[in-house]
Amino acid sequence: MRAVNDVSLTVRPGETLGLVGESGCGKSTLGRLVLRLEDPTAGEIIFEEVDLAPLSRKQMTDVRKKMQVIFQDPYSSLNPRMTVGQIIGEPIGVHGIMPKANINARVAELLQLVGLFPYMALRYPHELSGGQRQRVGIARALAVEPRVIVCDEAVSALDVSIQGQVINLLEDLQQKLGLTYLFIAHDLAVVRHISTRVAVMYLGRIVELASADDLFADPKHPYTRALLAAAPVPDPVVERTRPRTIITGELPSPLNPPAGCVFHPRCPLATEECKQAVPATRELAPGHWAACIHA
C-alpha cells in the first residue's frame, strides 16, 4: 500500500500552497511526511538544501524549530492537563530559545499576537471556545519562530464565522512574519481565498497544479472540474443553470489501486488508453500542470 505515490511539489518561500482532495486521498499523510512525523519509505524532502528524509530524530531537533504544524482538532491537539501558558511556553523551553524567566512575557506577547488576552495563559483548554483553542494552537506553532507551517485542516472543525476570523489571522501573520504555508483542506472556498497556488490530490497522486486563479477559472483535469462543480454557489439562479459533472462510484482502495490513471474508473472521459498507462504530468499552460491524456 502506498498512501502517497510519486508526489513532487515545491513550496516557494512566502507563499501558501493549497492541497485539496477527497478524504483518504493522502493529504494529511503528505503533510506529516514533510514534517517527518512519518518516515518516508523512498524519495527526498528537501528543506533549505538539506534532505530531511535520512535524518535521525536527534538531527531533526534543530529543523523542528523551522517547521511547525497546526492540527485539525483544536481540542485533542492540546494537553488538557496543561494551562494555555504551559502549552505555548513548552516548545520555547524545549528548544532553549530564551531564559525561563522571560517565557511568561513571551507567552503573553504570543497570545496578543493571535488575538487573545494575556490572562488566558492561566486557563485550561476546556475553558476556551473552539476558535480560541485553535488560536492557542497557532500561538504554540509561532512560539519557536518557524519559517514553514503545515496547516492540516486547520479551520474545518470550526464554525463558518470563526473560520473567517482564523483565515484572516493566518493571512495577517503571514504578512507580518514572512511565513510559508502548506494549507491542507477540502473546503474549496477557503482554499481559493488563502492560497497562492493549489495542488489537487487523488488517491495518493497530484493530478493538477496551478495558481489559484488559473485553477478555479480553467480547471484542466476532469477530477478538478468535478470537485468545483460539486461546490455550491451562493446564487440560486447560477446554481440551477450551471453545468454538472457527476462522479459515480466510490474512491478505490489504496490497498488495490487501479492500473493506469487512478481516476479512470470514475472518469467520464476515460478510454481504454487510460487503463493502460499512468499519465505523465504535463504543463498545459505556463505554471499549469495536469496528469491527464485528455486535458
Given for the second form:
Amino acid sequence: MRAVNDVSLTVRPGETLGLVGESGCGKSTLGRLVLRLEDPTAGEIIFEEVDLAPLSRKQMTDVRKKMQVIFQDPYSSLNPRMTVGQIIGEPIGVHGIMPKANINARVAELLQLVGLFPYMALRYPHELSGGQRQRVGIARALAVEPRVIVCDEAVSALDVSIQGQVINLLEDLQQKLGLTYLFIAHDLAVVRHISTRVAVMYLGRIVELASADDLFADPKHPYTRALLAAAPVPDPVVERTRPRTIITGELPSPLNPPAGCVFHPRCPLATEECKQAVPATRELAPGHWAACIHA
Amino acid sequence: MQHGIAAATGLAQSQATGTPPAKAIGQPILEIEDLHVHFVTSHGTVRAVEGLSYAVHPGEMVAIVGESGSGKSVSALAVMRLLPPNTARIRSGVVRFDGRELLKLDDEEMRQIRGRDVSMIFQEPMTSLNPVLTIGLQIMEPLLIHMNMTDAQAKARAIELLTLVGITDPESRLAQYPHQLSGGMRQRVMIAIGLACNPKLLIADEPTTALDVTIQAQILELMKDLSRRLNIAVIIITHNLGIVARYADRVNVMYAARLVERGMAEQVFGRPLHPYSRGLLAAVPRLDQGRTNKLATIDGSPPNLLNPPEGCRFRPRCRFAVEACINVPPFVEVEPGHHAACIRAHEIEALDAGPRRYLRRTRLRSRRRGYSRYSSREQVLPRRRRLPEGCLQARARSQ
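Next up, the form predicted in complex with the partner chain. The previous block was the form predicted on its own.
To see the whole picture, the full complex is given below, headed by that same chain.
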C-alpha cells in the first residue's frame, strides 16, 4: 500500500504549514514520516541540512530533541499512572538536558507557559479536563525546547470553547519561542486560521499547496473546492444562499488507487485525459501550486 | 407493498412539489417538559439534565447544541428510555410523544415504540452495528419484529431502504458484514435501519462526527431530504455549529445540564441572546469571514456537575455577570419564539456591541457578494505573523 506517494514539501522556519485532507489520505503518515516514527520506502527528509531517512535510532534520538509531536487524543496520549510532573519531566531526563535537581523548577515553568499552575504537577491525568490534558501534552512537547512541532489533530478532540483557547496558546507559543508547526487537521476553518501555508492531500498525494489566504480565496484544484463547499459555515443566512455542490462517491482504497489522477472518479471536471497520466504539479500563481490539468 | 415507503414517498411528493411543510404549526410530535435526569455515582449525584423543555414538530429538524457533558445525549437517551438503569434516575418531567406519555409506559409498551415510531442513530457506526450479523439481517430485524413481515417482504423492503439511502447494488450488500463497508456506508446502513419502520421521530446523536467532511455533507443532505419528503421529525445532537446552521430549523443550546437558549436557527445565529451562545459563535474560526488575529475564547471550562456553581451556571465564565446572577435565571421569551435564560438578555447586544458591529458588517458584505468565494483580501484583518529573518530565502530542499 502506498500511503504517501511522491510528496515533496518544504516547511519554512517559523511558519505553520497546515496539512488537510480526509481520513486515510496520508496526512498523519506524512507527519509520522517527518518524525521518523515511520520509515520511508524512498525519498529524503531533510531537517537542518541533514537527511533523516538513513539515520540510526540513536542518531534520531538527538534529532527528536528538536522535533516534537502533539497528538490528537489527550486521553490516550498521557500515561495514566504518571503524574503531570513526571510526564513533562520525562523527556528532560531522557535527553539529559539539565541536572535532575532542576527538573521540578523547569516543569513548573513549563506549566505556567501553557497556562496551567505549578501545583498541578502532582496531579494525575484523570484529574484534569480535556483542555488541560492537551496543555500538558503541549508542555511535554516544549520540555526539550524543540524547533519543530508536529501537531497531529491537536485540537480536533476538544470542545469549541476549549479549542479556541488551545489554538491561541499554540499561536502565542510560536511567537514567543519562534516555533515551526506542521499542523495536521481536517477542520478547514481551524487550518485556515492558524496556517501560513496550506497543503491539501488526497489519497497519498498533495493536490494543492498555497498560502492560507490564496488557497481559501481562490482554490484551484476541484478537490479543494469540493472540500470547501462541503464545510458548513455557522450562519444560516449565508448557508441558504450557498450552492450545494456535493461530490459523490467515497475515497478509493489506497491499496488499489485509480490510474492517472487519483481524484478523477469523483471529479466533476474529469475527462478522458485525466485517466491517462498523473497530473504534474504546476505553479499557477506565485506560490500557488496545484496538480490538475484543468486548473 | 403496504408497508413500503412507496406510499409515504407518494404522499411526500405532493408536498415536495409545493413549499416545505409549514414549521411550528399544528401539534408537536414530541414534547418534553421540565425533564430532570440524575446519575447516582459513588462520588455523589450528578444532575445531568435539569428542567429541560422543548418540542419537535413533524418534518422539522431540531438541533441540540452544547459541549460534551452538557446533557444533550442524556436527554435524548431519556426520551428513548435507554439510560443505564443502575445509575440513571429520571427524577421528574413529562415526555409526550404522539399523545402518549413515554415515561409512564411499561418496558413492553416502550419496546413497541422504540425502533418503530422513534428510532435513533448513534455516533459510531462501527460499534453500533453488530459485527457478526449481516447488514441484511440487521435491517430486516425491526421489520420482522415490529411489522410482522415475512422474510421475503422484509428482504424486499431492506433492498428498497438501501436504495433510498443511496447504497448501490443493494441486493448483494445484504449478505455483507459491517467490516466490509466504509464508514460512510455503515452510517447509511444505520439510517436505513432507523427508517425501516417509517418512524415519526428520528434522533441522531452526532451522526456524522466520525465521518469526513465530504461524506458528512452527503449523509446530512440525505437526512434532511428524507425528513422533508417523509415528514419525519429529526432531533440532531451535535457540537458542530456549521451543521446546525446549514440543516436545523430550530436550535436548543444547552450548557451544564440546562437549556440556555432556544429559537429558530436564524434567530440564534443572527442575534444570540445568551452570553454562552455568543461566546460559542465567536470562538469558531469561520471560512466565510476574514481571518482574525486572535480567536475570541470563553475563559475557563464547563463546571463539574457534581458541584455546580450556584445560580446561573455560566456565571463564573461570563463577561457580563452581575450580582443578581447568583439566582437561577428564568427561561424567558425575549422576542417571539426566541427564549434565553439570562437576566441581561435584553441588553446583551448593546453590552457586546463592539465586536458585534464588525461581524455584522462583514456578514452583510459577504451576503451582498453572493458569497461566491470564501474570503476576500479586503476582509482580512492585518494578521500578526512574525517570521524569523531570512526565512523566505530558505532553500527549497526536498525536491
